[in-house]
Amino acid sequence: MKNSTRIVILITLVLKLLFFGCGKQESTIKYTIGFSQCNSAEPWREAMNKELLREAAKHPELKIMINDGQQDNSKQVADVENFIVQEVDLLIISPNEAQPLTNIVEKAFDKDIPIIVLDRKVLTDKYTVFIGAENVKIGKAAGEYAAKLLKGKGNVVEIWGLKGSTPAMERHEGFIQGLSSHPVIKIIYEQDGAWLRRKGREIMENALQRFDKIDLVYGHNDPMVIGAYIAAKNANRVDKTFFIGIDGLPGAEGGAQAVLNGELNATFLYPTGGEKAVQVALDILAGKKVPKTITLETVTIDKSNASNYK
């Protein structure tokens, strides 16, 4: 047999195998899920994506498509619109901000697409289920912990998450509740850090220039507070300041390790819900009834238990 003939036969066999393999893989897919992530820049969001994909990989009948909204409301609206056009079987959305994403969520729901709202809320009840932790409860726990550290008096810098997002609003509200019986504790400076570490550092640098006495920094997530800690350390002002965050992610750069490193005095676990979202999606697609709200539990992480979460 000539070499050229052998090559043709070999190529034909390879193409048949590839075609058969792809066809077999495609034939196992029953459902397509679109996941509109508000952004993938934060470590917590990256952890959510990984958790969701890891759980989905256990179910060959699922195809997951993730679009990154890049912390841009209009882009995320366009992403959801695209999922509607593609007629996905189910939509998971973690909104960048509540108000700008409400109408498009309602539009998808009105087209009979089941919707899981994950972590951040929208201003409507036109969705199938909301999955997330109780941010007011977490914020209140942070406020009470702060009051204990401060022994009832002191100056606080609060670094917000994105102010138009429901977790930021609720974590602030809860924190105020936690401090309500301690009128001598004052929030002397508060700024929007947009959930970003570099913003937390910049905000703390400004605060350090303006105020001689900062007793505690409360941030709506761990990266912003770690950024604030770095700014305070560079200014030689960490010794008399407490630092409290929220997320409690495991890993070398997570909140639990930051507690062990002495960068944070405490953080509060905020589960990503990625695994739970896939499990609930499977129930919905199977026609099972699911509750309107699924609450993820939190825990206080400090020196006493941080090694269990690192």
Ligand code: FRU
The other form holds:
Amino acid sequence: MKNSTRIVILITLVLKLLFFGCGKQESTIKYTIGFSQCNSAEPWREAMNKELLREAAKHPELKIMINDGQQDNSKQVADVENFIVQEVDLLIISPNEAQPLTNIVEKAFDKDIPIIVLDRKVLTDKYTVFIGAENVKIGKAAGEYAAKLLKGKGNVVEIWGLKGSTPAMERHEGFIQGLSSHPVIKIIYEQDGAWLRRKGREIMENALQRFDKIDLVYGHNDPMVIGAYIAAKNANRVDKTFFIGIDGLPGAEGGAQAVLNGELNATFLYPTGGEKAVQVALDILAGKKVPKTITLETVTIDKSNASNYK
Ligand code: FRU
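Please show me the structure of the same protein in the form predicted in complex with beta-D-fructofuranose (FRU), now that we have looked at it in the form predicted on its own.
Starting with the chain above, the whole complex follows.
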């Protein structure tokens, strides 16, 4: 083979790799989806992104772009604004906080972009479909579980998720409902932990200093409760306290494993919905009618079944 022929073959191969090798062939892409994720740093969010991309990889006609809002409402508004400018075919959004993201969702919807709201809600019905588990129901189940562990009486510390996000509001509301027939159970301390493990730990350190008797910690997600558990452990006060969380993420750092380790007494599965979101997006893009709400199911995870979820 002549040297010049070799060079031509080499260049062609490199070009092919550049254009087609690292992803989908541009020519097969029919739809572009913009996913505005409120943050990609937490394990649960990482799991959601992975699920979404895994499902999307099965469909050569789809291209998904994920923007990380970094837990910052204005960054997330700008991310959605960018997707509108890019004229994406569909928007998926998991909003950081409800109120600050409402206007931009309405703006996208008014531009005829179909919208899937995933896990956290916005304060408008200008979207195509909401996909997520029922947080009031989960909170209520957590309240009832707490009442059972406490045999109807005791002091509770509640660690909230970000107060402007709907799962935090709804998980609190449900918890109060679950405790409603147990007036002797008291929430003695409640603070916003912003969904973060580090904050859960700090809140618990304060609570331990202020209160001699803490019978149960209820946190709106597992990472915050695991943070609280670490604080209690360092203070030699885990023995008389129950710990309840939400998420039940699989994996070494997840809630199901924390139940098996004896750190959490229970957690409630909160599916990420990543896979479902892609399937529903395909339906919408194919012009099929979809329901306004798609509910994902929860499960109580405790010692009796945690090994099935790790
Ligand atoms: C992750 C997370 C989860 C929680 C969900 C609520 O950002 O905090 O732990 O269940 O968001 O939206």
